[in-house]
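Just one chain follows, in the form predicted alone, and it is written as structure tokens.
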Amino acid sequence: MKALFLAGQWRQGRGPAARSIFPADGSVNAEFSTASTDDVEEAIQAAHQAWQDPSWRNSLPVERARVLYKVAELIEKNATELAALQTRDNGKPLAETRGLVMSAASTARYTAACLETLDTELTNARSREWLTMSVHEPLGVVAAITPWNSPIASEVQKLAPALAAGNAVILKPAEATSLIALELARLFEEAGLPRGLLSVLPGKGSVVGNAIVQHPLVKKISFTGGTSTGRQLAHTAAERLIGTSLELGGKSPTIVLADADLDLAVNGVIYGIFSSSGQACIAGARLFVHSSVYDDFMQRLVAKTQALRVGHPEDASTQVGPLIDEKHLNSVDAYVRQAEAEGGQILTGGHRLTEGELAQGTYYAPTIIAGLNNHASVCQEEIFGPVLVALPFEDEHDLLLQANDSVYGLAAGIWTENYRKAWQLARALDVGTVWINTYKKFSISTPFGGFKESGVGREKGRLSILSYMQQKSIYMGLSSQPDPWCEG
């Protein structure tokens, strides 16, 4: 049984054993150890001691950056094995997991570069009698809780800036996809990260996650996952007066204007919803198409969707892999059945795939639904699967009312040849990220996060390190004369 990583030690956890299951055929990848609440206590106490040690928190930025550069090198060196492991863990096709692995390497390298160039700030002089400056100090022990859909990218996106800032991190990966997090621990260990600064504690969120975030020594919660869990964590953080970074759910609109390049838009819309089998918070799940091009566009979209290659994730030709597990597949199918009950028309898909080797796994056909309005449950609730709902619109006022009519505000896509119009729409959409004539592209240098119930705070970007620090102001008196208030 695979051990967990507790404060620099590989050992068996005191929680129940868990399994990693390959979604393509239901086979067992590995059994691994999970943490108990006693393990959580031990890891956090060790992390607190390691963080207090000045050899890390007071080390030069270049010294902490050196560890992250080495992590980036090791991720790239082991890219093939890491991609294969993530594919086994969550069923994403190898082409996607290779991209996620390289993204993780880029995150570590970029964060290291930012750390080396992040300057202490002299603030504007307001007196000749004193000098003022602003510095940032590490928070202490940080809780990082990551999802199952893109684990390696999400984990390094939290670990790199938190460690760069001088903190210690307790990483609680999704129980279904813990193997890749444990491999990352090995790479950080090999890169020379001091002992105690990182623990990887697999286990159930209701047990291990709760014990971590409620611990008095944990000073920040960084979470990526569902909105309901994020809301619970926000309550916990509010009660404890600690900071949060919450990257939550979405129901992102994609918009095709009358002047759009339809072939380009068809490809982009398909990639935006059906890559990762729709298991992405930023999936473009609501499609708004101008009525003048709706019929033509939908005909092309359905034809191309039906040509997608659904298959084994280890097959290089596969475009759409399985869903994470049986429970999730049943949830996706229930939404499709609900859409039918509400009057929706299934243009393609809408069922489980059971032909040949697909019968062994949790495969669901890429699905397009029409004939509903934006108030339907499949238009308002996050399905997290390969289900697209198409809606025509007449004018931009009507479009914006519908596109913004959601509790979520994570992302949006716009397809048009009129960049003035694209800019105006991008500014009017209540979302954190807008793609224009592209979709689901990411840059580590560009901040990411959502509006409304899609989250709080931002990840990525040059200043992401500062989100894991607390600001301090320092005044230095320059005058050699006594303060006149004391005279007299």
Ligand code: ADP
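These figures come from a predicted structure and were not determined experimentally. Residue numbers count along the first chain shown, from 1. Basically, rigid core = biggest C-alpha set you can superpose within 1.5 Å across the two forms. What changes on going to the form predicted in complex with ligand ADP:
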The other form holds:
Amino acid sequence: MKALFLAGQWRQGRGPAARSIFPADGSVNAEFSTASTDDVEEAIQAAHQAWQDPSWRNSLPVERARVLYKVAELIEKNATELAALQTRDNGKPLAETRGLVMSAASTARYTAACLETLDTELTNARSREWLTMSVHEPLGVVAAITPWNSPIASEVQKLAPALAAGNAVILKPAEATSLIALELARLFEEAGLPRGLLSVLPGKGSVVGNAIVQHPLVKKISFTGGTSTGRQLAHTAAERLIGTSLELGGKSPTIVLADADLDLAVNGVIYGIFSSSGQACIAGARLFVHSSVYDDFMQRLVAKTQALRVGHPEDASTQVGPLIDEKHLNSVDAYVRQAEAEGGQILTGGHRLTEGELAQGTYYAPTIIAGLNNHASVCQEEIFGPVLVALPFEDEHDLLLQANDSVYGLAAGIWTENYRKAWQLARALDVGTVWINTYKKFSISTPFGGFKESGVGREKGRLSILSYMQQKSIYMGLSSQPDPWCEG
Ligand code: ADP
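Given the form predicted alone, state the structure of the form predicted in complex with ligand ADP.
Starting with the chain above, the whole complex follows.
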């Protein structure tokens, strides 16, 4: 059974054994041990000691950056194996997991470069008798809790800035994808990260995750996952008066205006919803198309969707892989059945795929539903699967009201040749990221996060390191005269 990584030691956890399952055929990738609450206690105590150790606490940015540069190099060196492992863990096609691995490497490298160039400020003089400056201190032990859909990318997005800032991190990966997190721990260890600064503790969210976030020595919760779990963690953080970074769910609108380049838009909309089988918080799940191009657009969209290659994720030509597991597939299917019950019309898909080798896995046909309005449950709730709901619109003002009529506010797509309109719409949409004539593209230097119930805080960008630090102001007296106040 695979060991967990507790304060620099590879050893069996004291929680129940767990298994990583390959979604393509249900085979067991590996058995691994999970943490007990005693393991959590031990890891957090060790983490607390490690971040306070002067060798880390007083380390220079360049020294911490060196570890991250090395991590980036090791991720790239092991990219093929890491992508293969990620595919086994969550069933994403190899082409996608390769992209996630490379993104993890660039996150580590970019964060290292930011760390080396992050200068603190010396404020303007307010007096001749003293000066002030502002420095940033680490927070202490940070909890990083991650989901199964893009683990290596989301994990490095948390580990790199948190460690760069001088903290220690306890990583609790999703139950389904613990193997990749353990491999990451191996690379951080090989890169020379001092013992104790990182522990990877697989286990159930309600047990291991909960024990971590409740611990008094944990000073920040950095979470990516579902909105209901995020809300629960925000309650815990409020109670404990610690900070959070919450990357949560979405129900992102994609908008095709009358003047859009339809060829470009068809491909972008398909990629936006069906890549990763729709298991992405940013999936473009609500499609608004101007009524003047609706029929033409939908015809092309359905034809192209039907031509997508759904198949084994280890096959290089596969575009759409399986869903993570049976339970999730049933939940996706239940949404589709509900859409039908509410009067929705299935234009393509709408069922599990069981032909040939697909029968062994949890495959769902890319699905497009029409005939509903934005209040239907499939337009309001996050399905996290390959299900697109199409809605025609006439009037752009009404479109904006509908697009913003969601508890979520993660992302949006706009397809138009008119950049003036695109800009106005982009500013008016209540979302954290807008893609214009493209979709689901990422830059590490561009902050990412949600409006409304899609989250709190931003990840990525130059300032991500500072989100794992707290500011301290220091006043330095320059006068050699005793303070006159005491002189009566
Ligand atoms: P998803 O729907 O993507 O699985 P979840 O929010 O259920 O999203 O899970 C994301 C991560 O949060 C996982 O690592 C999971 O184990 C963890 N988690 C779930 N519940 C809790 C909890 N109560 N406390 C801490 N972590 C949790």
